[in-house]
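One chain follows as structure tokens, the form predicted on its own.
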Amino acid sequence: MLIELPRQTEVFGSVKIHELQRILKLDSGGFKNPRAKDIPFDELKDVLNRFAVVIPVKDEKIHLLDGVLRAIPFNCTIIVVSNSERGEHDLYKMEKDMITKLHELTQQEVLLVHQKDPEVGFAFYEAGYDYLLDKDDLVRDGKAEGMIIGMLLAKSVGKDFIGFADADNYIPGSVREYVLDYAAGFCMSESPYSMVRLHWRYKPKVVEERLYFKKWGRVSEVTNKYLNLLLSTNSGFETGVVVTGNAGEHAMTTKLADIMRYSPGYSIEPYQFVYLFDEFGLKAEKMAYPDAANAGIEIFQIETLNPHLHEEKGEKHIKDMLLGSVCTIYNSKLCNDYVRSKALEELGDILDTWEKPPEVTIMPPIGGIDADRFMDMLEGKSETLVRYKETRR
């Protein structure tokens, strides 16, 4: 793969945020170029062998999920965390049947579990991590909650890198590129605490019966603006380096996943920036993880070659994402009166409310959970956990 080298890197305390890098060629010829990084496929493959791709699913069209799963490179482990309906129309059973058939054809390693499985809730309770449980001791609804389940399963099978992909992608080939882009970022990283976040080159929409290749989504524009404002007002230098505030497609090393805090639902992606700024930035009062601070935390932002065409979720979904994003920034330790006032204006313009946004309930790091014991508690007891092991011939 041939990828642009970042022309600029913003350093904020122990956090390095690399400027957006473009994919120049998915396959490369090994030529030396001072402006680009050539990554041999053998290096990418080494990362893929240690990589798990987590796919949170909730009532998606089955053929979309099928396409996403088929596109993920064989070397990776796939982890599907479903929160789909289990009533008269048992969508989870349809997902399981499809994955079973796919495994029979491909022999790729796949783990599948349902988010509302009582044994999953019990395993979290026994681990002393009840922060994502509801009053019935089941895991709450929410994308972040499903992602945390997926991360623990990835740790239980010994993976060093964990990535995420949405299940509603209409272009399966783009998903394959996403995973390769993740691997490229980790090949460039100099720190064991690193993250790769993707910026879609285009996000097509239908406008007047034609495809319009839009560059920015509405939520992304708002989130990026306020994350950059948060950085600028605390460093004293204006910046626009953050362009992946709402990157659902992102990946991180397992070492970084262990020390991150997580916000619920769809606010999880922007909160990742906020957490790193708060805990490892210029004004961090006490370093809870000195090893990570000394090694430095690297954030790569990569522009994909493929566009991202996904299912439209409607205006309520957009407003929920906007509210979650602005709330995480508003409640940052670094947020001053100026940024708060601007955030409230944004909420007033978009959501018709000028009230102080609610505080976000933050879930602590998962590094203290014994992932092997978590898996042991599920295997043999969970009704929904299935592990389709890879068979090499």
Ligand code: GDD
The other form holds:
Amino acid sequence: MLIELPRQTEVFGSVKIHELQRILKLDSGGFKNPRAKDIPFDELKDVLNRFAVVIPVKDEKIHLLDGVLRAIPFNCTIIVVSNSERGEHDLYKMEKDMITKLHELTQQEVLLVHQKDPEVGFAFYEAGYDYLLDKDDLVRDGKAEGMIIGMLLAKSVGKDFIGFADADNYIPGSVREYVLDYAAGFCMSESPYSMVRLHWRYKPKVVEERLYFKKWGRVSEVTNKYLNLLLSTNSGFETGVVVTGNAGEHAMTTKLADIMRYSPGYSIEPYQFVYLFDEFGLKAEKMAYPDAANAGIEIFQIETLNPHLHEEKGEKHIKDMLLGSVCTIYNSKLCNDYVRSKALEELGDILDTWEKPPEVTIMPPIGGIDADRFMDMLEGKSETLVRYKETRR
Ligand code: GDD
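Provide the structure of the form predicted together with the named molecule, given the form predicted on its own shown above.
Full complex below, order starting with the chain above.
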């Protein structure tokens, strides 16, 4: 792969944010170029062998999930965390049947579990991590909640890198690229605490019966603006470095995943920046993780070659996401009165029932949970956990 080197890197305390890097070629020929990094496929493959891709899914079209699963590089482990409908119209069963057939044909390692499995809730309860449980001790609805389950399963199978891919993607080839882009980021990383966030080159929409290749999503434009404002007002130097505030497509080293805090639902991605700025930024008070602070937290932002075409979920969904995003920034330790007032203006009519954005309940790091024990508790007892092994190795 040939990827542009970042022209600039913003350093905010222990957090290094690299400027957007474009994919120049998905394949490359070892040509030495001072402005680009050539990453041989063997190096990418070494990362993929240590990589789990978590796919959170809730009631998506089965054809889309099927395409996404078939696109994930073979060397990775796939982890599907489903929160799809059960009961009479058992979508989870359809997903399971499809995955069983796919595994028969491919023999790729896949783990599947349902978010509402009582044994999953019980395993969290036993681990003392009840922050994502509802009053019935089941895991709440929410994409972040599904991602946390996925991360624990990834840890239980010993993976060093954990990435995420949405299940509603219409272009399987783009999913394959996303995973390779993650691997490229980790090949460039100098810190064991690093994150790769993707910026889609285009997000096509149908406008007046024609395809329009839109560059920025409505929510991400706002989120990026406020994350940059947070950085600018605290460093005293204006910046526009953050362009991946809402990156649903992102990946982390397991070491970083272990020390992150998580915000619920769709606010998980913008909060990752807020947390890192608060905890490791210029004004961090006491360092809970000195090793990470010393090594530095490295964030890569990569622009994909492929466009992103996915299911549209409607206006209310967009407003909820916007609210979730801006709330995490509003509640940041670094947010001053100026940024707060701007955020309130931005939320305008979305906030008609509140005077100020509601506080977000943050979930603590998962590093303290014994992932092997978590898995042991599920295996044998859980009705929905299926572990499809890779039989080639
Ligand atoms: N396990 C689980 N549990 N999965 C869920 C849940 C849940 O409660 N809710 C949603 N998902 C799955 C969806 O099925 C999909 O695969 C993925 O999470 C993303 O959800 P979408 O509803 O498709 O989100 P979106 O397309 O509007 O937003 C995506 O892109 C944004 C950036 O533009 C998400 O990835 C956002 O998190 C991201 O910020």
